[in-house]
Amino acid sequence: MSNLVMNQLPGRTFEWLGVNEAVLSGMEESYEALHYKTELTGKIDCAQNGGTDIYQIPGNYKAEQPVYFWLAYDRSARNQIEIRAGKGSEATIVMDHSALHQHGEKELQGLLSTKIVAEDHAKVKLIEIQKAHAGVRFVNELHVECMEGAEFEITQLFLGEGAFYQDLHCDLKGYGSGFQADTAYLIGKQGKLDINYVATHYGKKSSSDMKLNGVLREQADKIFRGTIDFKHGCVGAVGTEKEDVLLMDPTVDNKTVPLILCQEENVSGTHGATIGRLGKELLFYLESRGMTKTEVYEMMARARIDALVKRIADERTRSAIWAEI
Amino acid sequence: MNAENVTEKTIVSDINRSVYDVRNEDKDAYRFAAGLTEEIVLQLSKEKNDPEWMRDFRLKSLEIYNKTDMVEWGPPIDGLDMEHIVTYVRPKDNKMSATWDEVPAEIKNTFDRLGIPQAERESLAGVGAQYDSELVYHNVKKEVAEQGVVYSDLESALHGPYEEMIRQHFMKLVPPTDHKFAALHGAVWSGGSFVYVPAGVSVEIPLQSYFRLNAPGAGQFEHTLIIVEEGAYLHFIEGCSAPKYNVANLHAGCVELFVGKNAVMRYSTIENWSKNMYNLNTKRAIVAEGGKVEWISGSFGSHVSYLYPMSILNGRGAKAEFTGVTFASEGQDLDTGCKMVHNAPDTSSYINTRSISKADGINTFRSSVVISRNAAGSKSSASCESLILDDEARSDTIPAMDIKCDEVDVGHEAKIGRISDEAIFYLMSRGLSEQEARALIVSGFADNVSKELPLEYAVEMNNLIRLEMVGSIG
């Protein structure tokens, strides 16, 4: 066993906090490869690489149907995935990992490294369900590169009772390249959410924007880092980032860490954050229309999630998911 | 060349420091070696005839101070070498004394440059004055001495009937244990003030501290503990600047406040340090139930600032407030904030901040709020801004938000950018040049801080921020 230590802040604070990175205590020294199931589109190519699976998007093409990834986590296991978007391509990739959430109460680890290089104009949009329950603990790591024009969109979904870590870099490299993020979170029981996203803007006008929604209850602890740094150069970029979170019980803790880090004169950026409980007046109007004070806040809280699943456009994803939840 | 990359930069020559530069040459006083031995805590609590359970707080304090390491975040401080520092500097002919004719003409002179006796004459009800390590000034008015306001130096306060409640209290908020300087602070602390309100008693007009280091290579320690009794009021001032030497100085000072029932105090700040300084300052505030504590606080000078007061509402329906302004620029790296502890129900806590970064200068706003499982009902709000004036300027924001509690409303937002075109442009179309626009529009964006303070206080803050724009068009 050993120690993994990850999700490192930017820019290092107080100690006492306990936010500058997440350690991993109990990580198995070795792991089998990660079984996962594909649905290919079209011409996108699969070959391997010193044990990663490499998918290549062709340039100039444009995938009408998902990528779907399949990741069966019935053991603990890794795998690493490469994908390469070329240059003014278009694609949408579902990684499903909801089988966290189907072996009982087996303990286990997954782990999955992911990288994904948009070139020049290429568009990738990422779709991630994580779903496990108590005894998992799924640690994915996602790395992107995005060239000149390109965008890149991650809409992730995190649900149940497991320990799931979230470590993605975003690396906005090349001139009016984009990232977005669209999360929602529902966590519950001792379960824990640990998210570190890192927006870093080299290019000029690039643009980063990162949204969460997220629902805590019972014992749950989540923390969320989320940084945009705006590099010397990166002129006329902009960041924003935005978390608000509905805390359900007294026994939640709640930890979010917004860094903005700024060396360039010409940029804007701005964070935002709202903890806590329902406005007086929302909680007000919904109980003069005969809900319980609970019912609202579980009104609420799906409300969240039903959301984001809404702004999914693939029907098959949406349906999977709903199905879930 | 693309437009976007276009500047043009107009460079202004700059406005005389001199009255904060003035130096007075220290070869007639009285100073320790440098370095920190054992020794030297020793000969320092001799030398301030120390009881003897504070000798054994200091050496205590050495012995953590030198078990501990020092933290793994903020900026560097490569450049402090406390082989190098003088921990106690006593200038020649030293005597506190309660009127300025009595204090040694060099000395005073300093004073009068820097507007002290003339504000107390204006507007304050009490004044001390440290110069170095020594307070050579201290006075408060008799009608404020007549409500039972003791505002005195520390040291003599510890042999008078406070003493008691002075080792109540002294380091109790900001243990030694807290951090390394905490620690360093703890062994060699010297001067500073002591301030007790009874209960009920309303200080109408403000007491001021006013630090001064003038000795090159010397360190400044001094310690300001205030106590606030149920239902009374204080507003305290504290101002502090030192000349530029091209060898490192040192403050590691500590304020300790103590807020009780439904008690408000206010503690404002000026600090104005050279920037060779090292500001490494601790400030804590516990508030009891009901109570208030507002920090107001203005950063413009040191080399390197850590600098972050703490709030600890301990009280049901404790508030705090804090409004700050943060000006770094040429070779400075302050890093400053603040931090909020909500342990008692119904507690509040309000941030408001500004930073301005120019030329190399590095600004970091840090914070902490942390609501505990205890504090159900409180609510939390915090608001940064940062202004970038060129492309050489850094600027970041480290909140962290720590929320144990769901009765809770936490709202945190932040914003970094630059001056608009537009405004400069507006401004320029009525007749100001682009140089007073940029001055207008920064000395505006700090407003936050400069209308809580009382107005010569304003004046002066609006004059350094006017001190700072000069050359920074671009």
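None of the values given here were measured: they were computed from a predicted structure. Numbering follows the first chain given and starts at 1. Here, rigid core means the biggest group of C-alpha atoms that superpose within 1.5 Å across both forms. What changes on going to the form predicted on its own:
- Superposition on the rigid core between these two forms places the CA atom of Gly276 less than 2 Å from its counterpart.
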The other form holds:
Amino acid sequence: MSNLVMNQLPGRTFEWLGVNEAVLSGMEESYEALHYKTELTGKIDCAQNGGTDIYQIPGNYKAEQPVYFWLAYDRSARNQIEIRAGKGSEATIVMDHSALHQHGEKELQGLLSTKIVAEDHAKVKLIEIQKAHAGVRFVNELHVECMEGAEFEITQLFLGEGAFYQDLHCDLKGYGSGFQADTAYLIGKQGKLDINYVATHYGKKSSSDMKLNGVLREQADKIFRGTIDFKHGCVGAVGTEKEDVLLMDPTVDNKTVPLILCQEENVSGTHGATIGRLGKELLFYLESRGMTKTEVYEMMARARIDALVKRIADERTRSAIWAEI
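How about the form predicted on its own, since we already have the form predicted together with its partner chain?
Shown next is a single chain and nothing more.
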């Protein structure tokens, strides 16, 4: 067993705050590969290079149907996936990570490392659904590279009482490249959510936009680290990040760490967070119309998840999420 250090802030803050990185203890030194299911579409091919599964989207190919991945972790396992989107291509990728209960006497751990390369003017949309019960620890590492005019858009949904660790780095290398993240979460009981998003701007007029909307209940523990890093030469780059957190119980633990790093003058970066319980006026208004306080909070929690699900274009994925929740 060993420790895994991940989700590190690019610029460190006071150690006593406990937010500079995540340290995962008791990690196994080797894992077997998980045999997951896929549903490919059209001209998208898969090859293997060592322990990495490589999926190639041909240049100028526009996939009419999404590519589906189902990774149902029923044992401690690790996968490495690479997706390469050729010049001018367009594709939507759906990854459904269904982590199950404890396997025997041993806690379940799932690890996924994904690399996405979007070549010039490619457009890649990634939809990830992560569900985990208590006793499950899921580590998801994602590294994205966007070349000239390339766009990467990710929609993420975290549900359950397990432990989620999400590390996402998007390198905006090319002129006019773009990154968008739309994330929602509902974490309860003693669940843990540890998120690290880093948008690194290299290209001129590159853009990044991170939006998170979440609900914490019972003894849930959450950290969000959001970094916009403007490198020298990214003239005209724009980056924004915003998180809205609803605290349903006073026993939750929430930390939000927005960070902007800047080596270039002609850029624009903004960040903000709204954290707290429902306002007294709204509670009074709804309670006066026959709703209990518990019903009001449940309704508002569900509304936040529904808002993200409705923005998912793939009807098949929307139906699967609504069936789950």
